[in-house]
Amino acid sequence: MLRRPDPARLITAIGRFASRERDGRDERTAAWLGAALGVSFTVAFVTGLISHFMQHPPGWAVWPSRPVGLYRLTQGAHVIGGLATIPLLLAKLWTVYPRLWQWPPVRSAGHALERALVFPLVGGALFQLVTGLFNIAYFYPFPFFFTTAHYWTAYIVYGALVVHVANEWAKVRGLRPGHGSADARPTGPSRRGFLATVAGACGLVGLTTVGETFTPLGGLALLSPRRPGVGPQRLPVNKTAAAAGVRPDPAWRLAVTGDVARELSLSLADLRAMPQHAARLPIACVEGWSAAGTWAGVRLRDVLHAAGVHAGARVRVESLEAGGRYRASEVDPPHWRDELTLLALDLNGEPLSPDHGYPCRLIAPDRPGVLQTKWIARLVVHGS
């Protein structure tokens, strides 16, 4: 006569089978992966905050214009590091999933809380990586605004990570080869081989992505949505003039208005008659790619000084683009007073192409690409 299976014994047997030493699912492996994830998530969290506060600065924050390539570095690290974290996260989940089969599933109120905190950590981490991939690919199948959701979820994930690390720290410190559970015993080459494979996968992802911002490796940037040197005037673009609904206007003039001593209305010829300056500056986008070009034009501060602008004023740069979240941007004093901040008229020795903002665009050091406003129509001064 067949005996009715005992669910508790069945789940325990499955858990023991899933956590066999030879497949690399021991607690020391999980601890190493967890430590690597902690470092990776910390880098992503810090660089993500930098990106967010540069694009949406709070009233108390004024971002510096130097070093020139700071945003290029931090956002490149955020995206490239985030992509390289995917194999690491999958390996960690594969290593620890047998714990889902623990019986009884809840041993105490504290254990129940501990297990409940895993869900926002795992679910939030997967959400961040998946939606981040969609953003890099310019694919938005979800109804919410990516930047806002990504920002607030980061606090949930990192908070859950801190709690999880604090809870697991004592357990990890107590692990010694040959002591504790069977999972704590060393696995020899199996563990080393598994960790080496994970590290290799992370390195491969990084190698095939880093070229999107590190030009010498541009030929290897297989996972990048944009490559250095590919685009109008040898520089990539995210939004073309056609996509923005902007057409060249022979009667175009730049208006300088607001809290100024003298309002200005400048034609393209007027701007070209002013002292011209050149600067080698990158376009660095939130998707992680960046590329440098040689820009030439009028210093923004020269135009504002001609209008009699106070040194502490802020400037709203408005585009000919009719809509879009970033059709205008704010320029704080550290940026508009910087000699490298230009109203660019030329790129790489040629007049701006329509896709790069003809007749005039903003280019400034240490500034996200979405804030380098193209097709400028007006400079509105306020807060002087």
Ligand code: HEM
Given for the second form:
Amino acid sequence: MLRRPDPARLITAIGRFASRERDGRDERTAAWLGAALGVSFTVAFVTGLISHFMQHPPGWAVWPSRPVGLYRLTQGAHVIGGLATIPLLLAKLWTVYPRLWQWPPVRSAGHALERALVFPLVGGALFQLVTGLFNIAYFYPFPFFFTTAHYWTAYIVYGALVVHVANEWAKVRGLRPGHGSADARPTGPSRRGFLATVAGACGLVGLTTVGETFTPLGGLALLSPRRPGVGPQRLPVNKTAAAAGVRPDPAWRLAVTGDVARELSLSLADLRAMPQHAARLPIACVEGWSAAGTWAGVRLRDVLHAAGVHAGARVRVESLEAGGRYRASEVDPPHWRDELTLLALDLNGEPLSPDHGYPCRLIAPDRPGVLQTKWIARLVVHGS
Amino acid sequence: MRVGRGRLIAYGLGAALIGVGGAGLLRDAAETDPVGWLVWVAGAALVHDLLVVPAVLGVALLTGRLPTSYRRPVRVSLVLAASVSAVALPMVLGLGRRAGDPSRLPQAYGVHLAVVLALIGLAGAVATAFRAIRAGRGRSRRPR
Ligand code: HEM
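What does the same protein look like in the form predicted together with the named molecule, given that the last one was the form predicted on its own?
What follows is the whole complex; the chain from before opens it.
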């Protein structure tokens, strides 16, 4: 006669089998990895929120336009730090894996709640890393819109992390010198070796990708989805003119309308007749890559002053693009008043290529690439 | 066990963040597709717990049979190789390439990954040889 499988024995047996490998499997290793993850997820959450609120500023706040490379730095840290977190998270989960198979599955109401929270923590953390990685690889096999799902999941994961850290705080505190916990065996070569290996894996992932945003290491960016210097006019492109459905139009004019003293309609020749300025500014993509170019054209503020605007005005920059999430962007006073903010006509010494926004695009300091609107058709001025 | 004030504050903060995220996810359901989202969150956990870790466990038990002087460098090399491969995989598959935008995924990722893996293998082999030599010396010096 067949015996009914006994879940208690099965689960315990799996747990015992899973803990047969001892490498990396002690509490202090878990605490060290947990502390590192706490740091990396905090960096990811904060830089992610910066990216979100730069694109969707709350009514009461405006972003500064300096330092020029701030967004380049925060989003580079977000994405490259996120990639480097992949081995770190996997190592942590390896360390605590046997605990998945414990019997009884729950010992008390508190224990049940604690275990229930592990699901959003682990599933959510894996979700963030996997969808983030797929997104920067332009691979979208999921049914949701990446940015929105990744955004809200960040709160869930970070909230679960805060609770988890509160529960485990005693163990993390035990890591400090002089705070040996009861479990503290001397740091053996095995634990140090394991942690060093994990650190090496994180470092190697960072080293082979960081060049996509930190140009001095561009030569090492063997595995990054972008390479600075590769693209039309030596600058990568995210949306091509063809993809945007925009064709060069010899009759093109720039309209300046809305809350202005006099409406303007400027041809390319009119813009070229105005004082020209050059600025070296990066395209800093939300996807973490960035690359600097030398842009030339007219200052946005010169055009706005010619039209007559008040100092607190906001400007909507609209593209020739018919649709799409990034068809238009808002420019707040700190940015349009900045002397570096240009309506660029040239890139790296040549007129903009169609893929970089010919005839005219916005380029401003400290601003996500998706807001550097290309193929500008209109500037619409409105109240602050 | 007494629950201190700091911990209660942390619980409150954590619960609030989870609440904000959950509410946002549902409010933006048109974009987040909560059912699809749940499938991906649960799927990620299941794939990890039932496929990835068992596979790693298998490799760990296999490499556990190696003599000690080989075991460590082999394992370190495998961890490094698996990490870079996991991160590079979407690039190597190149499913995100688009005609007309050659600056997107512009590199020969398969070749690049092979180079990185070869370097890891080389470093691992050098470390193994080094350890073997050192272990041999140690043995011959030991008094009988
Ligand atoms: C491999 C790891 C990760 C990668 C590659 C990655 C990638 C990205 C990318 C490309 C964006 C920009 C989305 C856009 O504006 O179009 C982004 C935004 C964001 N990320 Fe991540 N991420 C990763 C991990 C994380 C983690 C662990 C967290 C949180 C704990 C997080 C939180 C956020 C937040 C809050 C945003 C802002 C979303 C918005 O603008 O609405 N990310 N991430």
